[in-house]
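One chain comes next, on its own, written as C-alpha cells: the form predicted alone.
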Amino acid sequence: MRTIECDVVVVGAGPGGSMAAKYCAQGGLDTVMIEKKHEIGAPLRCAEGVSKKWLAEVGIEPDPVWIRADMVGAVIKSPSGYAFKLDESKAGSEVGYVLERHLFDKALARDAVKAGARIMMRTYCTDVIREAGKLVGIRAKSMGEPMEIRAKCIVAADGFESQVGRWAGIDTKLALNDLCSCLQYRMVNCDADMEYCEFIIGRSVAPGGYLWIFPKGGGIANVGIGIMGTMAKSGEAKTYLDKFISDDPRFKKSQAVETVGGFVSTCPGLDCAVDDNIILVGDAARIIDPITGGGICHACRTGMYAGQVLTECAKKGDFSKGALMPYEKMWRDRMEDKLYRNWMAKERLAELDDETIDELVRLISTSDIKEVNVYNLLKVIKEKFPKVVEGFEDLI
C-alpha cells in the first residue's frame, strides 16, 4: 500500500483546511492537505456572505477575483413586514462581502499551496491508524487507491459531518435543537435591492430559525431558509422558502438556477476540539455562529490557530493532548462567549412568537443604536423583553 510521510496532514481544503495547513506549512511543517472532492470550493453549500472586520486578523487580503458584491447594508423584517433598514455604518460586523464562494476558497488554498502544502484532490479519508493506542496518521483512498498518510498530527477540517472526528473518538453528537434545515435557491433575473441583504424572521416565516437575500448582482440573489431541527419536518424548508418566493413580486419573473440544501450546526461549540494528535477546526469542532449559522469566518480563525499552535508543537516534538490546549484557549478566548451568548439568543428567539417579533423589530427601528450587531440588538431587547435575555444576562 502507498504510504506518504509528514508532520501534518489536514482532512478537508475547505477555509479552515486551507488556513491551517498555510500555517503549518508557514511554520516549516511538512504539510499534506487532502480534498475528497474534484473541485476546492464545488458543489456550493453556503450562502456566500461575510463581514468584512475579521479578514485582517487572519491575514486574508480582499480580492475582488472572489468578491461578488460589496453590500450597502441590510434589512431586518418580522412576518408583518415592519422593516428596520441600516447602512454600513452602523451595520457593524453583520454586513459585508457577497462571495464568489469557490473562488474565495480556491485562493485560500492557493495561499496554503505558496506557503509549502501539498494538496491532494479527489482523496478522501475513510478511517484514522491508530497504533499501541496512538493516532499515527489516517487511511484514505485517493483516485480509487488505498493509501495511508502518516503524521504526527490531524486537522480534521472535514466540516459539519466530521467523520475523522468521531474515528478519533471524539463525541461530536448534536441535538435536535442545534441543527438546522437549509435550503437555497440561486436566483435569476429577480428584483431585490442588490445593495442590502435582507434578513426575514418570524416563526409563520422560518420557525426557530430565518430566511435571507443575498444579491449577487445584476438581478442575481442567493435566497435561502434555515430552520432549527426541533420545529422542521421532511421537506419543510422547501414548502417554506417556495411559499416566500411565490408570494414576493420581486421574484415574480425569476427562476432558480441552482439549488443546496443540508443541515448546519447551531452550538457553541465542543467541549474540547483536541485530543491526542488531533486538532478540530470550523465546522468541523461545531465552531460557527448560533444565531446566524455563519461559519467562514470561524474556520478562518481557528485553522489559523491550528497551524499556529502545531508549529509551535512542532519545535517541542509534543502533540500530545496537553500540548494542543494552547489551540482551546486561543478559540475561547476570542469567541466563546460570543457564541454561547448567540447560542442562548437563538434558543429564546426560537419560543417567541410572530407577533412578539414584530414588535421586537419596531423597537429596533426606533432605538438609538450607534453600531447593530447581536450584542447590541440584545441590549435594546433587554429593556423591553428581559426574558429573552433570561440566563445570560452577564453576556450583555
Given for the second form:
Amino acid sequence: MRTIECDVVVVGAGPGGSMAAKYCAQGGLDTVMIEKKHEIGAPLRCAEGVSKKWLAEVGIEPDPVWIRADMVGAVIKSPSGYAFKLDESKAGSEVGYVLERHLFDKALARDAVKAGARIMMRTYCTDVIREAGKLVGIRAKSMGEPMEIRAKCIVAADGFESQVGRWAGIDTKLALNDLCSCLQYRMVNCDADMEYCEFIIGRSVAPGGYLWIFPKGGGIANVGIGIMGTMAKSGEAKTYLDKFISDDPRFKKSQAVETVGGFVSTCPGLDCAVDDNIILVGDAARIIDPITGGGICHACRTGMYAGQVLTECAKKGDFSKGALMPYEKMWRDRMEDKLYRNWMAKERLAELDDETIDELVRLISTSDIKEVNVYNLLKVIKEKFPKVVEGFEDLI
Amino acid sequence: MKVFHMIVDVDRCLHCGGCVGSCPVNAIFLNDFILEFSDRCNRCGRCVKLCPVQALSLEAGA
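Give me the form predicted in complex with its partner chain now, not the form predicted alone.
So here's everything in the complex, that chain up top.
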C-alpha cells in the first residue's frame, strides 16, 4: 500500500482546512491537505454571506475575484411583514459581502499551496490510524487507491460531517435542537433588492430558524431556509422554501438554477476541540455562530490558530493534547462568549410565536440602533423583551 | 419482528452530507455521491426526519 509521510495531514480543503494548511506550511511544516471532492469549493453548501471585519484579522485581502456583491445593509422581516431596514450608516458586522464560494475556497487553497502545502484531490479519509494507542495518521482512498498518510498531527477540517474527530474518539454528536436542516436555491431573474441581505424570521416561515435572501447582483439571489432539528419533518425545508418562493411576487418570473442542501450546527462549539495528535477546526469543531449559522470566519480563524499552534508544537516535537491546548484557549478567548450568548438567544427565539416575533421586529424598527449586529439587536431585546434574554443577560 | 431498512432515494438526494453529520452513531458515509449506511445504523430515523428533500426513508423488509 502507498504510504505518504508528512508533519501534518489536513482533511478537507474548505476555508478551515486551507487556512490551517497555509499557516502550517508557512511555519515550515510538511503539510498535506486532502479533498474528497473533485473540485474545491463546489458543489456549494453555503449561503455565501459574510461580514467584512474579520478578513484582516486572518490575513485575507478582499479580492474582487471572489466578492460577488457588496451589501449596503440588511433587512429583518417578521412573518406579518414588519421590516427593520438597516442602511449603510448602520450596516455593521453581520452584513458585508456575498461571496462566490467556489472561487473564495480556491483562492484560500492557492494561498496554502503558495506557502508550500501539497493538495491531493479526490482523496478521502476512511479512518484514523492508531498504533500503540497513539494517532499516527489517517487511512485514505485517493482516486480509488487505498493509502496511508502518516503524520505527527491530524487537522480535521471535514466540515459538518465531522467524522474524522469521531473516528479519533472525539464526540462531535449534536443534539437535535443544535442541528439545522437547510435548503437553498440560486434564483435568477428575480426582483429582490440587490443591495440588502434579507432575513425573515418566524415559526410560520422557518420553524426555529430563518429564511434568507442573499443577493448576488444581476437579478440573482441565494434564497434559502434553515429549520431547527426539533421542529423539522422529512422534506419540510423544501416544502417551506417552495411555498415562500411561490407566494412572493419578487420570484414570480424567477427560476432556480442551483439546488443546495446542507446542515449547520447551532451549538456553542465542542467541549474540547483537541486531543493527542488531532485538532478540529471550523464546522468540524462545531464552531459556528448559532444564530446566523455563519461559519466561514470561524473556520478561517480556527484554521489559522491551528496552523500557528502546530508551528509552535513542531519546535518542541510535542503534539500531545497538552501541547495543543493553546489552540483551545485561542478560539475560546476570541469566540466562546459570543457563541454561548448567541446559542442562548437562538434557543429563546425559537420558542417565540409569530405574534411575538412581529412585535419584536416592530419594536426593533423603532429603536435607534447605530450598527446592526446580533449584539446590538439583543441589547434592544434585553431592553424591551427582557424575558427573552433571561438567564444570559450579563452576556449582553 | 419487523426489520427496517434505510432507503435512499438517489433521484432526490443532494449529497449534502447533512445526514452524515447528524447521525448519532456515525453510521453514514458519503463518498461524494454515494451514501452508505453501516451496520451501526440503529434505524433511529433522525436522518429521515432531517433530510431537507425527503430523500431518506425507513421501509419494513424481510
